[in-house]
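Below, in structure tokens: the form predicted alone, a single chain.
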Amino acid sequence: MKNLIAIAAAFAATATLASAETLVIKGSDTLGAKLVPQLAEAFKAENPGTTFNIAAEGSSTGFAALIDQTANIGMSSRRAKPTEISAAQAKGLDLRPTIVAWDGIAIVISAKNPVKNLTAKQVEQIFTGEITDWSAVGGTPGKISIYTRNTASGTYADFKELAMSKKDYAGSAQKMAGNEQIVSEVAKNPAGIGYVGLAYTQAPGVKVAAVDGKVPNQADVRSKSYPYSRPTFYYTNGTPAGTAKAFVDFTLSAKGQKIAEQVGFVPVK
């Protein structure tokens, strides 16, 4: 009888620990400012007792947290850099990516700006500082104000590769902590231009400029015919297990992908 009581007590303690588990997720603002919190709320509704600690401060911080073993999942809007993979391997870790949704980096300008379309070349020239006045691209004369993400951002790196031929940003570019800060600044500045993930394009005061006649939509992002299309990721140390695996699976489930679509991402399938 004593053995049975001991076993029951141990089982109860294990159940309590499991129910009180906190999933730590760090990294990308693109994923972490809107999508992952909504996924977490839906997951908690089906898994009472699970709590989340979500920090969305840029993709680089997600990799750093995985390498330091202070996060279960790293959110990223870019693939891991060779230096990050090497740093993880030096600690015996294996950075394993899972594509969780597709995104298109949208060019946002003030709703008051008469410009509707930019060529991919003009986008490159604006963000590298070669074009500095809106009159050069058919707009109202005036100096262009550039807003970008900061260097910890995966979007900062992706845009540099996808839109700028890996050239440096203009020295005048103003670095913002997140997508919401970019749309906020562009909305207040008729001469402003920036880039954000699809989920952030519906903010008041801004509009999306077409690139070579295309605005990012589900079909063009999925087919990659929109030039600034990209996957977004969860990274884990090896194959995820336990609650981390359950959350990854939930994200990829029909319910999770529906939430991703509603937020503004393009489902994986």
Contents of the next structure:
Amino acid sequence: MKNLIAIAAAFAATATLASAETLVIKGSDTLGAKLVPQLAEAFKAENPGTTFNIAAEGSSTGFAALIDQTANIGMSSRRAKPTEISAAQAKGLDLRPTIVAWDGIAIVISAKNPVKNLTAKQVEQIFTGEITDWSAVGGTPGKISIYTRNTASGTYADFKELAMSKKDYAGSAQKMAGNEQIVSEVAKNPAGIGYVGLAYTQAPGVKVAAVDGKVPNQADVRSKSYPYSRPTFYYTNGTPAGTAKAFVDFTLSAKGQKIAEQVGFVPVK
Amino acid sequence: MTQKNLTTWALACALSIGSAAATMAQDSSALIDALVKKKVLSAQEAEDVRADLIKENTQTNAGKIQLSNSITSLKLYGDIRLRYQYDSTQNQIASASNDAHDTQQSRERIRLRLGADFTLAGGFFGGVGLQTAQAADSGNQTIDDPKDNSAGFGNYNIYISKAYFGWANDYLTVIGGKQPNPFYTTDLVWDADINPVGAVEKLDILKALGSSDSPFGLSIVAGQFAFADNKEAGTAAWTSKYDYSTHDAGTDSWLFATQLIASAKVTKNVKVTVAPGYMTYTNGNVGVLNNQTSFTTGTAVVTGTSLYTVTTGTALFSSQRDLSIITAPGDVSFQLLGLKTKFLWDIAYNTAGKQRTEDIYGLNGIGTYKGHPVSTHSDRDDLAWLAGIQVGENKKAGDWSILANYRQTGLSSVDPNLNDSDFALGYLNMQGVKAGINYNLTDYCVAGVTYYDAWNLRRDLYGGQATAGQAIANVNSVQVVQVDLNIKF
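For the form predicted in complex with the partner chain instead of the form predicted alone, what are the coordinates?
In what comes next, the whole complex appears, and the chain from above leads the way.
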């Protein structure tokens, strides 16, 4: 009798979950602020029973949610750290990455700034605080204001690795919660400089500075000839299954990749 | 299984096998990127391989160790030394508890040292050290010593022996904290176990001038070390011109030392190094020191006792005062029968030796002590010197080395709180020899025997802090034998 009750309860719980069809996606602001919501809308149009709960507060939060089993998919603009992988393993989870789009981290400066090009070395020196005045890189004299993502951000970690030889950020750098906040601040500040994903470069008041003569575009990002190119990921516990698999497949479909391209990402294929 | 999947699987297996050494995942990144570039792997397959590698790496012992991102290199090291020590001391003046003047002691001792040196990005570096025993000049822990309640298999304390960080470029190094002794020196002036605390600056003069490939070396080292911290306000008033104990009680004692280190490679195998220097203290009292044969500002020598009769004057007593020492160590290294050999020397002359003997040690000829007139200053008090030879070195199994030196240590020539605690057990006014032999049983295990035989330099010292008070020179002779087994890891 006891077994019967348990089986009945399990069936009831499964039925409840199946009927809800809520996909919880947490993590990267780069992916989650624009691309994933648009993908979710398109997916919902084809799968009316599905609802989404999307929280874009930085890649680290996505891994934390996956490890806590409070998300089905973790969005990330960086690879999982060994500590995150081992934390997942300790709970019997297997973090698996799926590349969903490519991105180039663009250096954004005020549209009023006369600087057009920076060398990779100058970028490193600016963000580490070694260069503090625009006159050192051919700009109008004035103290450089640095805007970076916060420490939960995958872009924060990626940029440190790709552009700063893993050195620490300048103490004066101001940390922003998302890409949109960075472009907003840089647009208001002629002495500002920041970095954002490719999808966030079309904001008014900012322009993209070339790095070693290269402005990030599809071809250069995909071939990695743009120095700050990187893949972006969905992470799942093991091979995705069920609705999560359907959404991953949709993201990688021609339709999904078209949306990624329209948003500003570089398609996987 | 498709051809590509097979390739991916094979690659993952191959890299995994190689990844036993832990950091493989990161090291393989360039290889994986190259395979993607050559279209052997797709970007997604590469990510799968990366994820598998990291996953496997986290299962290895090394993979479970996480280091701060700021660390660019980390070295962990340590050693354990087992020592048998026998020492025999003949006191000049009998103590209240030992009329026979003789003291003999045998001890089994253990020393554990653990260290970590790290470098950070941007030229920063640092180190920490832990060791048994609190004494500045010894990490030895006497086994089952009732004095520290370790008898009956008691456990031992661990102390911080090093904690420092610094910054360096090609020619300038700046260090702050409790750090290894930065000076070129011998154990005549500095016990090798002492890690001073303070700030150090080292400038490689020739490199600063652009000379990087020269047979000559020229550096200057400066150190500012906090020796004793005293309460600046609220001390008693200055009562007389000799009342250093009161006056210096309100002054922190700082040691300032500087040294010029010059070397010349005369031939391929012959190198000469000389390192003239100077060290001095701000005058300060030191109440408590954890040091073998330390000299602290303790109880003043009083008049009218049975041991010490003074007809006039009182104690003139401040431990870190009237030390203004010129030092001049050096060596000539060369090959002797194919063995690395070093002839070395050291000299220390206290230009304020007379004041120290008279004012601080109280040997001013006033009164009597145990029936003898209290002694007065001699020029021999001001000078210490050492000369010796070392043949061979201990680096790998089968290596051996021998050393022998002779030294004299005048009563006021060096700071008794810094000098070697093994030679004459740290007593001053001594002369004698040190001889030792060490042999590498393995690359990491060295067995050795060291013998010290010391006898007094002046036999006419009576009273003051030499034989009364703190009795830092109250011995006629000291013999010490140390038998060591040291394992480094």
